[in-house]
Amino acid sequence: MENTTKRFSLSGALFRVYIVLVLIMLYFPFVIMAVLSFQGPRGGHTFPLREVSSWWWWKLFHPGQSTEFSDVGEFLGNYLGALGRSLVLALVVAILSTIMALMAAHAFRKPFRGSNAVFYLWLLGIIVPGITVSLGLFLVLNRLGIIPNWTSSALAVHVMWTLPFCLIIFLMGFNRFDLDLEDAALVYGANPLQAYWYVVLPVLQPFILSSLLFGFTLSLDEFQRSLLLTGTTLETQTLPVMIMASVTTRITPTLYALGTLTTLLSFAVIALYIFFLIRAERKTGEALVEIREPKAEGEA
C-alpha cells in the first residue's frame, strides 16, 4: 500500500511538472513579445533591449505619422483600424453562425430522409482548403462584377467556415438534452414557444456561449479565406491580412505591441466566456430543480 501511495505521489508530481512546462511553452513567447514591445525607437525586433521605451506603442496608436525615427520601407498601415474591422466581423459572424447552427441542429433532432447527406454537406466548410474557397469565390464575384469587401464577401466566407463547428457544438448539446424536461413543461401548461424559451434555451446556454466563442475566435484569426475577399485596399483588410502584408516589409516592434494588445484582448474574451458560462450553468441548475420538483410532487 505504501509503495502504491508513493507511486501515485510521484506520478502526480510528474504530471504537475509536465503541466507547468506546457504552460511555459505556451505563454513564454507572449512574455518575450511583451518585453520586446518596449524596445527603444532605434532598437531592432530582437534582443538586446537598447533602451526601455513606449515608442512602438505610440506608433501603434498613431499610424502613419512621420517622425524623426521613421524608416524607409516601414509599414505604415493602421493596425487598430484593421483590428476594429476584425472584431466587428468576428462578432457578426459569431452571432449569425450561432443562430443558423441552432436552427440547423433543431432540424437534426429527429431523423429525416437524406439527413446524413445534408450533415456531410455542412461539414464541407471544414474539409475544403481555405485558400481554395477564397480563390473560387473571388473568381465568381469577379465574373459577376462584384467587388469583394470585408462586410459582404468576407462575412459570407467566414460564416461558411464557422458554421460547421457551431453545428457540431449544438448537436452535442442536444445529444445531452433530456427530452422529458420539454415534455414536462408542455404537460404543466406551457405552449411550445414558452417551453422552448423557458426550458430549452436555458439548458442550451453553455452551448450557445461555446458556439459564440468558437465563431468569434475562428473568424478573428482567419487568414486564408480572407486573403482575396476583404478588398484590395488597406482600409478594407482584416487584421490577419494586414499583418501578413506588413511582414513583407521592414518588421518593427510595433507588431509586438499589437500582438501584446490582441493577446490581452483574447484573455479578456476568455474571462468573459468563463464568467457567463459559470453563470449560465448555475441558472440552468436552478431551472432544472424548479422543473423537476413539481414533477416529483405530482408523481408522489
The other form holds:
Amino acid sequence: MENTTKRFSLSGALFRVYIVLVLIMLYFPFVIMAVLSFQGPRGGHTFPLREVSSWWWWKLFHPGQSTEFSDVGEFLGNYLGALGRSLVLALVVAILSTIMALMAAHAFRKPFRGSNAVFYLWLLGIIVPGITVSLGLFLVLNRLGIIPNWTSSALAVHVMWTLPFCLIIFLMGFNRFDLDLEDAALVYGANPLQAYWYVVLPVLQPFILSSLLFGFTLSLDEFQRSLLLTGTTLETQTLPVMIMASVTTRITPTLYALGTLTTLLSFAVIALYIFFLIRAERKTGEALVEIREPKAEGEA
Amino acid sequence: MAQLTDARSLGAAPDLSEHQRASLSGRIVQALRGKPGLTTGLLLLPGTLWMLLTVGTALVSIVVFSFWTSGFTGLRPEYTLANYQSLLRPGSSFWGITVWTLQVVAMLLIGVILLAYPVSYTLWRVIKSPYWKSALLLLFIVPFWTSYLTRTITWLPMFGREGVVNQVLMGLRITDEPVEVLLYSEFSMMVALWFLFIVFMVGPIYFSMQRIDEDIMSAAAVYGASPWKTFFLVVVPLTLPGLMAGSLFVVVLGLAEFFTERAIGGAQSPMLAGLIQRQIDVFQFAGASAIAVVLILITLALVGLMLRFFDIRRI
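Go ahead and give the structure of the form predicted in complex with its partner chain, now that the form predicted alone is out.
Whole complex next, starting from this chain.
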C-alpha cells in the first residue's frame, strides 16, 4: 500500500515537472525577446548583448529618422501607425463578426434544409489556406481595377476568418444552455424583444465576450489572408503585414521592442476579458436564479 | 407545464401593445411572426453573403486563374493546361515539396499530441486544486490570444550560431561548438512549430477529459484494470473528440503555414504555401494559382477525412 502511494506521488511529481518545463518553453522566448529589445545600438537581433540601451525602443517611436547608427537596407516602416490601423480594424472586425455570428447561431438552433451546406460554407473561412484566399481575391480585384485597402478588402477577409470562430462559440453557447427560459419568459408575459433583451442576451453574455475576444485577437494577428489585400504602400498596411515585409528584409531589435509592446497589449486585452467574463458569469448566475424562481413557484 | 408546451406549439407570445406595434422593431417582430423560414433566412443572410463574397469568390477565381496565362502585365485570359503540366511533370520540384509538406504536418501533429496529452492529463488528474487547475489551464491558453507572428519571432534568438539554445548547451559543456541542427534549420523550424501549435491541443483534450464520468474511472479500477489499461482503453477513446478538434486545427493551420519556414527554417525548404508565396513574389500568378488549387484540394481531403470521425457541431 505504502509502495503504491509512494510510486503515485513520484509520477505526480514527474508530471508536475513536465508541465513546468513546457510552460518554460512557452514563455521563456517572450522573456528573451524583451531582454534583447534593450540591445545596444551596435548589437544585432541575437545574443550577445552589446551594452544595454533603449535605442531600439526609441527607434520604434521615431520611425524613418536616420541616425549615425542607421544601416543600409534597414526597414523604415512606421510600426506604430500600422498598429493603430490594426487596432481599429480588430475592433470593427470583432463587433461585425459577433453580430453576424450571433444572428446565424440563432438560425441554427432549429433544423432547416441546407443547414449543413451553410455551416460548411462558413467553416471554409477557417479551412481554406489563408494565402490562397489572399491570392484569389487579389487577382479578382486586380481584374476589376479595384485597389486593395485595409478598410475594404482587408476588412472583408478578416471578418471571413473570424466569423466561423464566433459562430462555433455561439453554437457551443446554445448547446450549453437550454433556452426554454425564453419560452418561460414569453409565457409570463414578456414580448419577444423583452424576452430576448432581458433573458437570452444576459445568458449569452459570456459567449458574446468570448466572441469579441476571438474576433479582436484573431484579426489583430491576421496576415495570411490580408497579405496582398492591404494595399501596396506602407501607409495602408496592417501591423502583421508590415512585420511580414520587414522580416524578409533585415531584422533589428526594433522588431523585439514592437513584439514586447504588442504582447503586453495582448495580455491587457486578455486581462480585461477575464475581468468582464467573471462579472458576466456572476450576473448570468443571478439572472438564471431570478428567472427560474417564479417558474418553480408556478409549478408548485 | 401544459401551459408551457401550449405556448411553445403556438410559437406565439401575448399580443404586442399598441405602442410596441407602432415601433419599428415591433413591426418587424409582427411581420416575421409565423414565418420561421423567413426568419431563419434573414438571420443567416448577412454572414452567409459575406462568406460567399470572400471565400466563395476566392475559391472559384483561383480555379479559373489556374488555367490562365501569366504575362508581363499580369494574368491573361488565355486558357492553358501549362501551369499544371509544368507543376505535375515528373522531376518537378513540386512533388518533393508536396511530400515535404505532408511530412511536416504529420511530424507537427504527432509532436503536438505527444507534447500536449501529458499536459492535459496532468491538469485533469494530477493537479487537484480547482484554483490551480484553472490558473494553469489559462497559462496554456493565453498564448493562443497573443500574436502568432510575434511568437514566431521570439524563436529567432533561440537558434543560430549564437542562439540561446546553443549557448546554454555550450555553457553546460554538453558540446564544444554550436550544434548544426540548431542553426536556422528544418529541425529548428519543427521545434518552434511544436511550441507554437501546442496551444491548439491542450485545451480541447482537457475539455474532453473533463467530461469523462468519474464513475467510469472508478469502475475500471474496481474491475481491476491496470492504470495503463484504463488509460488506453478508457481515457484515450473518450478523448478522441478533443484530439480530433485539436488535430483539425493543427492540420489546417499547419498546411497553410509559410512564415515559420521563412523566419526560422532558414528559407531553404518551403512547404506548399511557401511555394505559393515565392511564386507571387516573382509575379507568376497563374503558376501560384495552380499550386493553390492543389493545396486547397489536399486540405479539403484531409479535413473531410477528419470530419468523418467527429461532428464539429457537437463540441
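Note that the rigid core is defined as the largest set of C-alphas that superpose within 1.5 Å between two forms. Residue numbers count along the first chain shown, from 1. Remember, it's a predicted structure, so these values are computed and weren't measured experimentally.
- On core superposition, R16 has its C-alpha offset by 2.6 angstrom between these two forms.
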